[in-house]
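Only one chain is given next, in structure tokens, and it is the form predicted on its own.
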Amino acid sequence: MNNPVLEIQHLSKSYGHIRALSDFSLEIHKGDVVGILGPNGSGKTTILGILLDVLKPDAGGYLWFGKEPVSSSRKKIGALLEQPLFYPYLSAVKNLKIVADIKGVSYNSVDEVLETVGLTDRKNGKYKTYSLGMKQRLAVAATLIGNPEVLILDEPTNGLDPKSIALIRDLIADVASKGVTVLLASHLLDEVQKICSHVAILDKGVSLHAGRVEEVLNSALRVEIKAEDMEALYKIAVELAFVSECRKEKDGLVLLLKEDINTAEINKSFADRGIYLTYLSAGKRSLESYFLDLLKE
């Protein structure tokens, strides 16, 4: 495997009394696009923080590219932390010019980093015009001047409509399909599900789970069962090998299961033992579902 991108190590980070971060570590490699999953004050913002050098951590440390943060590194780095504060009565392609500026790099980009979010027929239009889904893909496209290698995004579709939502979500997808390596923190399990390679599940400041979506999603499935006896049901299925949970919902049971077996097994497994299932029902568990369950457990 390709050395990783950015290596978090141990990092620990405390308010005062509040525990923000705890010994969180995550290793992130080139083209993956990572979502950092979490409710509100889980520590998803403080990591970013760190990341980008704004907060200091308690204990821990990361590496950017293999080694130690300097301003070199950094400057592969496009970052959204919060609504950049463009001027309003400037166009698209003047506020672009200004980050340009700011960055120390050249206009060459303002053109393509525009059409790349979708902008081109509204860049000379003043930003006060814009719809908040305009300004918010303007924000993205200021991350991406100076073609960065990496980029950080808080929560970059909140507040949006469904249709903004779906054309950051299509943003994101498109620049992390040229190889550039998307890191972000956000509360939408629907959006992190769709457009995350891999996600990191915080609570609390504490590392829940972190790995490929698709393994989250393949190690969980779920099914639905009932039958008119349903203690004898609850029994039976607790005792059988490829069930891994077992818990009662409304007037039926679900079942998490260790390993992919089709209906007609299932519906088999419990026929043998003398209980026949009146409704059945088998799918994959949304990563929504096993995040509730984490926080339970």
The other form holds:
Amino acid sequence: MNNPVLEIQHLSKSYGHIRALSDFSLEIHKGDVVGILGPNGSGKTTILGILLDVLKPDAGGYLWFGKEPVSSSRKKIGALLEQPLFYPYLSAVKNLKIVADIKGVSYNSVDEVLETVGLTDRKNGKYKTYSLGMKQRLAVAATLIGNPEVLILDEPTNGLDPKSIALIRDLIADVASKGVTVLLASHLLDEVQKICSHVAILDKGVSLHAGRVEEVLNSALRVEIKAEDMEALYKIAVELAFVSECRKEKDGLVLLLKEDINTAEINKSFADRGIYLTYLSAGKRSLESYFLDLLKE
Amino acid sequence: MLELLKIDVRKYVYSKVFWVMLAVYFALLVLFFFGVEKFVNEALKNASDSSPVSMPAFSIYAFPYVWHNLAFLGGFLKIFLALIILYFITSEFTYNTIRQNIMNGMSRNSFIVSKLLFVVMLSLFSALVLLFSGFVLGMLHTEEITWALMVQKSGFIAAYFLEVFTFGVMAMLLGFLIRKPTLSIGALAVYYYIAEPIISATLPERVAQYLPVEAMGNLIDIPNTALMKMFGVNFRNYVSLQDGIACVVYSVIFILLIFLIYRRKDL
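Next up, the form predicted in complex with the partner chain, please; the one we just looked at was the form predicted on its own.
Up next: the whole complex, starting with the chain shown before.
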């Protein structure tokens, strides 16, 4: 039996006249690493805020670990929302002890998680003296207190240098390999593609797509073509049976294919119709191109 | 409950601002308590000089009157205690640490309870300062000390606690509603010094006496001194049950309001 760790059912939320989230549903199972993608203001943080009870939805609901959410279910979740939030006049250690107290776990893990994010040297320094990157790393460390079953990370690599970004990425991969379920909101598509097993794409509060990352990446092949007569090329391309979508871009055409067809076949299809390609480039789509395509629709 | 108190204490115990504010409050209270006699005696002496009848020698610090006198005086400084409460409650919103507390698994209600415990602790602190000051001053200024004399009218300490606590809860409500330090402190000051006196003036006395700040103030009436008696005014030298009930009712309403508002509010 594989009950979902999290079931999100038809969440909606408005701020005044602005609709931040419309009818959002998602199911997450144990061990999934789910990337929530979307441009700024697409509703990522709103979803995570609702799941953590800091925001109240207008409609819909969610179940954590198969139950109506109560505060104790959040004790099994490590969460970083938007930005690090700590008491500025307290040291890293004292801040983390408060986290441990709230979660009802021992202080044993405090030193350990500080070591993990490389803050041991400065652990007794006041939070307000920390640099942006250190604050962010401390926030990630805080999510690891008490060995959570779920990690919720909202832009965890914000403000970090490349070395720290790599550190956080490895850390997420590491906890995920131990069966921890991860929810990761990010703009960094490359990041999500590298670490996530699943992806949900949001725009203006509406879910555009949700599924496994491979499904997304394989769901359509992307081909770029050019010819002397672009107008004629376009007319032919939109008629082709294997083309699901055709779009003009800069000085070429981008085709999304319904099925995996080799490039020779594509080339022949155009030649048969009396037009010769001057350029043909095919490749699996990156999450980034998929994401941008989806947002254009 | 104890766990919540422990978490909350962790937030202040290492804060310099907290200790400075508490020390200033403590110093003000002690200064008020120990310095007032000089002032009153001066006034008495002046009155006595110009009065045809001679005034009886009388210490405001003598048991059992000391409890009433100090409790009345301490009431003037409750606004300072409210300042500490507002500063620390609104700082949870300024730094958004309330959000992180909730995300980490504290329930909204527990968070509110932890702040209520903070108000209780500060009110207790204030009442303890009153107790010790009253004890010391009473010992020094009473001619014949008996147990009965000492505990007589010590109910004023409880009334003082209730007064300070009710005011603290009112400040807490404002802090939770307004969330911004300067604005909420301003709102409290405006209500305390301006708004309620104006409202009170427009209402008949039997209604106005139940306005929150008035009700808190009525709890401990102006102490009777020889001077007052001379002018023929006689104030209550006991705590009336109905003022006590009014304060308790206000406290309960304010606390319930916070719980109610935060059931549905975004943080």
